[in-house]
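Next comes just one chain, in structure tokens: the form predicted on its own.
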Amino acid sequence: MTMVKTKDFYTALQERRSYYAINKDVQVSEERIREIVEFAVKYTPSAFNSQTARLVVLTGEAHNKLWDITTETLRKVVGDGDFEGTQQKMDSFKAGYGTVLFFEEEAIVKSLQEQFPLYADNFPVWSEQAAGMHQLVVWTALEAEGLGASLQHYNPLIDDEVKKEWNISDSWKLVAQMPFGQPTAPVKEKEFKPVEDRVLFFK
């Protein structure tokens, strides 16, 4: 599989932001999306190379029946009383191209725990780290076709409907929905803490 840069990777890195104001106008074909997903998930490392990543990618009227369970499994939360700032919110990620969802197979992070009991409290955790770096990954990919992205954390309110509507195994733990579209505003100015108050070099 053979991916071609459209930025190189620190400029996306540097790039990357959470993007809230985005629509379905993209100019990126359905066959990059998926190269991107399915190359993040080849190469992206995970603890024991146990593979724990599985990702589902909605667009069309898949993405948008997500953020529709997604509204109303919050509206009976919430309440209608007051719902305008939520449904805003909903309306924004719905308003995108597609959504990522990311899971972990907690049936292989069982299978570790029992074949290496000795680390049996860790490999939960590292399913956790390995996870945040498929996230970082396809999002800065993405950045790099210029689309923007958010990271959204509606499980596990919404993983029973996520799981009957597409038919997805029980075993796989829903951890983030990243919804992605053309940016149609920019963002702000982030702002950093000083780099060396929060890393040491030793030799």
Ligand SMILES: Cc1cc2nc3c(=O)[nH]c(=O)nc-3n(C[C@H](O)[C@H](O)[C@H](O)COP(=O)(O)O)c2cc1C
The other form holds:
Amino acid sequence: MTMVKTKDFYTALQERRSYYAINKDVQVSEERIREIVEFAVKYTPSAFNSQTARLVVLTGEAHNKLWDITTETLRKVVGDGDFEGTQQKMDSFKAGYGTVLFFEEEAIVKSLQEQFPLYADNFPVWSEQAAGMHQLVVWTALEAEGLGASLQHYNPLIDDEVKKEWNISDSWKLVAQMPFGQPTAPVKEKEFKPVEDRVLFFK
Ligand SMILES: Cc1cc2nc3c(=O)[nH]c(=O)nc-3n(C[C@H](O)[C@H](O)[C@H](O)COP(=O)(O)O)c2cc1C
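Output the structure of the form predicted together with the named molecule; the preceding block shows the form predicted on its own.
In what comes next, the whole complex appears, and the chain from above leads the way.
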């Protein structure tokens, strides 16, 4: 796997934000998106090198379908009366180009718990931590390509329908959804707590 150089790591990390205003007018090729997602999955670490992360990339009609499923699922929970805000949010995600679904392979987590009973309680925690690492790497990689993404959590509400629609193994646990696309509006500045209060150095 060779990577074409785009934004450098620090610039991409700094410029990665939650982009909610996105559209489908993406210049990055399908192949490139596949390449960066596969690259991220291959090189992001996991506890015991267990490689529990599973990603599904939805574009085109599949992406639209995901947000239709989410909209209809939420409508049942929220009710029609109070739905306008939620509908707008769903429309804004659907307006994007694609969504990365992040899963964790529970069968591996379970097998590790059996193999290493001493760490049994830790494996689900490490699985979530590794999932978070994958999310940041993909989020930053999309930023490096000039795309904007956000991180959403409509699991577990949508899990059954998503698994049925894309024939996904029961042992894959959905942990996050990352809609992405071409940013259509700048993001607001964000406030930073003093880094000196958050990082200590000793020697
Ligand atoms: C673990 C985690 C969970 C998050 N969950 C959500 C979410 O469910 N919905 C959402 O819109 N943003 C979510 N976010 C995005 C954060 O709100 C956002 O990253 C934070 O406010 C900083 O803003 P920035 O992403 O623009 O830098 C999540 C971020 C993290 C790291």
